[in-house]
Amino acid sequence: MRALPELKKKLRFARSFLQNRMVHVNLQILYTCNYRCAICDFWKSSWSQKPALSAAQVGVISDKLNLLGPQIVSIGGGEPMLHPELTAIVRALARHHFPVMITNGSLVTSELARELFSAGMVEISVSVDYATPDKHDAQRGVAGAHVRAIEALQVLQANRTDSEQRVNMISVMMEDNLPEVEPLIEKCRELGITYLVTLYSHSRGSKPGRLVGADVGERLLEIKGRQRHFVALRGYLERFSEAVEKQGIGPCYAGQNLCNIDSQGDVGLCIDRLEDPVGNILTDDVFEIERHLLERHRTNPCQECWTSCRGSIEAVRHGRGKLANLIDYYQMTRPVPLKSAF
């Protein structure tokens, strides 16, 4: 019976994906966080403080975007894991919707992994920034991050409830870490998993800028080549080094492609224009929302970032070589048998 309602959201995501429609949506559940990452602001900001959104309200919220069909869900924060009710609000989206997560991994145990994906989970990823472990807990601020990484993959590869499902490894691209992308793929490989990346944005707050070489859309793409864990789409990666050079791509189609909800319920363009916000999905029509949000989209200048959130979709969409960006969708979401290496 399960398998019906699926197909049905499914279809009516491809319709939305062809239609060129809203398809994605960055939604911070809340801003705190156990970890003090260099490359993120939130926790040492007035963000931090704000309330967390409930289930109750994360449920309004998956009800009225369904009105406009079926949307990829990134949830975030701060770290989710630590909202108490993070399991009722996968269930909440999963009626309507394909939620995914991005973690630290530092809370991850076997019981909430398995709870999160027989909740409806779509796919987590686990934010692993370099290999060398002394590397990846000064850049988290914490002792021990990278290990409790690691074992986070484990246990959540270890949980899937569905072939589906996917679990990845994901890596902020920066100034030094060109160099640990390869021995990462490797331990990918050991577990099973995927692996992807995302290039670094300092567009948000005071945060330094950390941009890797001119050079790194090719070593990438060199990369990919030989390693088939890595899934990252190319039309993507190819673009890594024109958007270092130009400090971004343009144009941008957040508002038309994908939108942001805070823990407010404000809706926005993306996560680095959040004291601009277009309305809000608790209180406001979610149709002049979309209406306000492509009115922004044309008229939006800004072209400061390449991060995965719009460059996977806008890859498919408007890119070159949309076959070979297909075939690695197609990678990157193809189902892998549970107990089964990718």
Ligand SMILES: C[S@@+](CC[C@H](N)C(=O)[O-])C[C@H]1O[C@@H](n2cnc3c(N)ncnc32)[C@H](O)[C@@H]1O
The other form holds:
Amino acid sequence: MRALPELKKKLRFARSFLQNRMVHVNLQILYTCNYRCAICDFWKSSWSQKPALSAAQVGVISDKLNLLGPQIVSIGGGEPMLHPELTAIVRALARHHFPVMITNGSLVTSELARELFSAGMVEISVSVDYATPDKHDAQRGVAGAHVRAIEALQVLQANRTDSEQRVNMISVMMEDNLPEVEPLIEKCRELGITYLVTLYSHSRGSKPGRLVGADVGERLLEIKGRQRHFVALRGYLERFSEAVEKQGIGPCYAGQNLCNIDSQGDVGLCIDRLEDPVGNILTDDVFEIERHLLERHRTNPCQECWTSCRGSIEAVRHGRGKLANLIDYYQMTRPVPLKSAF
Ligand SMILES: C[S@@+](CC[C@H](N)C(=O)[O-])C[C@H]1O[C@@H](n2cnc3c(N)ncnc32)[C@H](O)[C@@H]1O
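Moving from the form predicted alone to the form predicted in complex with the named molecule:
After this comes the whole thing, all chains and molecules, with the earlier chain placed first.
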């Protein structure tokens, strides 16, 4: 019965994508976090005291965003699984969009996993930065974080309710974890899940000195050539070295193809530019917001990051080698039958 609305949603999404419109929204439903990551500031009190979005507010956001077209809505925070109304939030988003989520995995249970997938979650990624447990725990600021993340991946994979749902492990590439990538992919192979990376952004807080070596792109591409569980887009990885050398990649398509909504409903270009919103989606006209985002995009000189929220959209939409990227995109999103592994 749900097949027809889902097909309609996908066709509308494809049309938006081809028309070069907004297709990806990062949504921080709260900033509270139970971890103390060295690479992130959101758990600090200046952020974590901000109010969370309610499920009713996310319902309004979902309906308004739908006027622009279906979006991949990446639910984050803070730790999104701390939100008491998470299932209702996913349900509200799934009415029109494709909800995905990034979590540290600490609060995953079989019941909640099944509830979230049944509510329409399309993809859940668990952050794991190191194969060496102590290194991961130190980065995340919590003993036992690694063990819980791996358990969470197992539980999530076992509780998918539809073959189109995907479970990923995702690592932030920093100065010291390139040697950890292959052992992490090996773990993904064991778990029957897929592996993604994102590049560390120094704009999120003020933490210089975490950038990888300039050969990171070549080395990741070489690993991808051998490891089919590593599904990051070639067109994304190809620009890692350039991003490291130039400290970012331009032009940035935030404001045109992607944007950010924070836990007050403020809309801005991206998660690293929260202090400068163009409007509030709960109170303002969504087409006005779209117009302001496009204006901001056209005059935006920022080229400071190359994180996966940009890379996975921009590599396919604006990158070279479109066919290779589309094939990778298919690998990233193709259905994986419920009883089998990737
Ligand atoms: C902000 S977290 C929120 C979700 C959840 N609490 C978690 O840790 O996965 C979303 C993603 O951003 C990553 N991240 C945090 N700080 C970052 C930074 N400075 N640059 C790039 N990615 C970062 C996290 O590792 C995680 O994969």
